[in-house]
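What follows is a single chain, given as structure tokens, in the form predicted on its own.
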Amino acid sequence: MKDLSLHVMDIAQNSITAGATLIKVSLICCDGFLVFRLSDNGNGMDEELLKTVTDPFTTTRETRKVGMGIPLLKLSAEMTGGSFKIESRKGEGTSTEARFVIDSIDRIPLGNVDETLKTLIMANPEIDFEIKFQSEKSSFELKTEEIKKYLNGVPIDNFEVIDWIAGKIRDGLKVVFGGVLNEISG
């Protein structure tokens, strides 16, 4: 996967498949690292699956025998000198964290994180998303559960609403990471 937004989509799809009703996505720049976290309240994994989940030949899919998303995310983080961890409890949910060294030549760019999050929200209006961006410069948070309260019956996947959300996310990325990450001008 050539950028982080593709990993966001892949890990979020795992959460959706696991029956999550709340997905939290955060990107935090701190102490020279870009930390990507995604946690959910889905079905979680048992200990046996959790031990082998970073093996590309471990998957719960029935359509094919390989699962490349988590192993590739782990590899991408470790290639920069960063780290990866995943925690899960059956019936409680899963939390995934990948730490990338910001200045590493091997760090993958953010990609279209705003469009990815927009697509996830639009395609899954029943799921609540909490989005957080943070750097030493600024922070940004968006919670779809709070937005839904103000919509007065208008669905969150309404074109104008989803376009507004995408704009807020795009502005949040620029304010928080502009001048902090090379790919976002500040």
Contents of the next structure:
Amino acid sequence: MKDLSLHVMDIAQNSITAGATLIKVSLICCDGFLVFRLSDNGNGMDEELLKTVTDPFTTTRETRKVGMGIPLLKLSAEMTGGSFKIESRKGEGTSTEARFVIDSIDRIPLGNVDETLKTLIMANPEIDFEIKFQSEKSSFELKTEEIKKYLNGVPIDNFEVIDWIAGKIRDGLKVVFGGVLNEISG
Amino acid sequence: MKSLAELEAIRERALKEMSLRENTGKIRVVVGMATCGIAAGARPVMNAFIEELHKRNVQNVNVTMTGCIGVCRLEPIAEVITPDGKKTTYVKLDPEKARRIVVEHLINGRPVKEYTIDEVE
Ligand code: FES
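Alongside the form predicted on its own that was just displayed, please also present the structure of the form predicted in complex with the partner chain.
Next comes the full complex, and the chain you just saw is listed first.
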């Protein structure tokens, strides 16, 4: 994966496959780290499966179809000197955290986070998304549940609504990460 | 900056349009979004479907995503399912091909044969 936004897509697809109805995505810059967290209320995994998904070797040996991207994300975070953590409980949900050292030359750029979130919301109107960006500079939050309430019957996957949401997210990224991450101008 | 006032205007427009439209059967576009699909460029393909449909003001199409479709080497893959249940599987897509599928298949009802799995395989 060439940027973090593609990992976000991939980890979110695991949550969707796990039947999640709520997916929380956060990107936080703090103390020299960029921390990506994604948690869901989907089916979760038992310990055995959890071990399998984080180990690239067991993953390639048997051709499982879910969670193939987890070892890639883990590797990508660890290459910067950061870390990776995944917690899951059967029947309760899964939460994934990848910490990247911001100044590492091995850190992949943020990429097109707004396109990832836009397509996720558009393609899964029945799932609620809670999005959070935070840095020392500012913070941003968007909850689709609130937007749905506000829309009061107009579907959230209406093209213009989706465009508005994407624009809102773009604004948020700029305000929170502009000048903080060098790929986003301040 | 995007404001709530803008969202309110969108809401009112949408409500008007919704009452004008009848409940016609919807076409579904399902884009494969497994790890392999994402790495092969499925997200820009999906975005191209969304933007082209919006640009041409096509309302009777739902764009959704799914996990593994089972043929990694042919990703990005999208399936078009018409209300009569007919399924067309498109493979090795890119944003440009997606836009052409919108015009020829989703609007004009003629599948783009050369991008289908039967032609490519
Ligand atoms: S993992 Fe590639 S199509 Fe299923």
